[in-house]
Amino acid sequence: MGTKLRIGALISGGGTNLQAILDACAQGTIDGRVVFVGTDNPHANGLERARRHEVPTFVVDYARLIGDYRTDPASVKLPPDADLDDLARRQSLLPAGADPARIRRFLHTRVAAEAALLAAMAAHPFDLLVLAGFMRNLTPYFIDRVNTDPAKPRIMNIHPALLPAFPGTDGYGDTFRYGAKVGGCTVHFIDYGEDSGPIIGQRAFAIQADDTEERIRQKGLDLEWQIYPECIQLYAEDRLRVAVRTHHLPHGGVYRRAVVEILGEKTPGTR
């Protein structure tokens, strides 16, 4: 890109992945700098990590906004460019057969919060947005306003499981309870679904018979702190491309999937 990658980050909690990114930027293993840290949680400990690095921070309190909506829906204003009917058709976070009123409530509160996020982010121009433990699903309203070039996604996430297995908020716990023999983590671009976007990199670890859920979680975190900066650096080097691959299945079926192609020899998760 010629200049340092400008990285925005969204967090919800302690921010250990944020710390790994901040450290990698300071050490030069990411050719970039973090230009803001936002959160949905005013008590997120990761805010202090950002402040120690003199990174601007902001809070959009999702819980308070959702509470306000439950008390008085009319008090939670939508941005004028929000079309909930169109968003309901395009989103895939809630199943198509879900109660339309439930879908509308979900979209109303999330879009109102996302408009506030976008307004806060507007003060800090960025090239890539990383979700570093941000525990809120993003709707097409937000995604489309960040991904302004369809050929170049700009929202990256790290997930605590080997996708497509175990999407959702507790990937390591789900891996442990299922009795899987291998666990891991996945870095991917965001799309309209839950943890369903094209995969950039993965790293795996063996699960031993005496491993506890906490030990599995720590194994995963140790790998997250390695692979997330690696994938961000690939983005900084402009080595990631998203392509749609078509597979013709037996009996006439067709499967299409957006995948990430990595230019060059090194692939994240390899040594």
Ligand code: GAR
Second form
Amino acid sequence: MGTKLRIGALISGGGTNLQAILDACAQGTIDGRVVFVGTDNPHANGLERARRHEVPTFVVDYARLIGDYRTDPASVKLPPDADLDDLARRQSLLPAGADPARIRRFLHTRVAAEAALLAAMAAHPFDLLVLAGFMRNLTPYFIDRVNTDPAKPRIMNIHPALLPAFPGTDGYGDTFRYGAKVGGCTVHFIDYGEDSGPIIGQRAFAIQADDTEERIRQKGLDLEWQIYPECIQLYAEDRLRVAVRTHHLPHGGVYRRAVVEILGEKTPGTR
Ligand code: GAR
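Given the form predicted on its own, state the structure of the form predicted in complex with ligand GAR.
Complete assembly follows, chain above in first position.
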């Protein structure tokens, strides 16, 4: 194996997924090292985990920036290379029919924050960016500047539900409240939508009638701590390929689906 995968991480909270990744790197089950941990939340407990592993950290305080924009929009400077009209057309985080002023406000604050993230990240070259409980959506401004090679996506996310069910900020809570019989977690590459990119891996667990939300969350996290390092190691081994397959329907229709192929994976049932 060549040089170690350089992993950048963005977090917002406790950072137990970050811890699983740091531990997997230390144990060699990920052939990589974490080169920075960034956060939108100055109080994220995960920052302490990074410091314990002597990983550089930085904060871009999204909440303060959004507050500053509310008080005085002109005080929040956009990077010179941001084209909000173009981003408004390409983004799919807010519905296309939403109030254009709302879309602009959203993009202005997020792009300003993302420019600060990119500036901080520039000091730490990386191969893969992992979102590990990062609770902010990323716009095409940021995504395009990280994914410079269209054939090689570089941003992974872990989501606490079996996507495409229950996207958003409370996957386990939504799964539990719905009364689902199965819950799970999903690792995927990110695209311009919310929790909508090509799926790399999923794990599921059963939900009993008398389970509690807390138990569901714990069952899910236990699986997250296994699957995220596994998917990162597949990336380190350069075994992930996003392929678009075209399917023809009997009556002439066509649809395309993006799948992540895992190179060298055995088809179940074969030897
Ligand atoms: C995890 O359950 C992760 O799947 C979820 O936040 C939690 C973070 O925990 N992420 C999202 O909901 C992203 N939309 P952690 O900080 O202990 O890793």
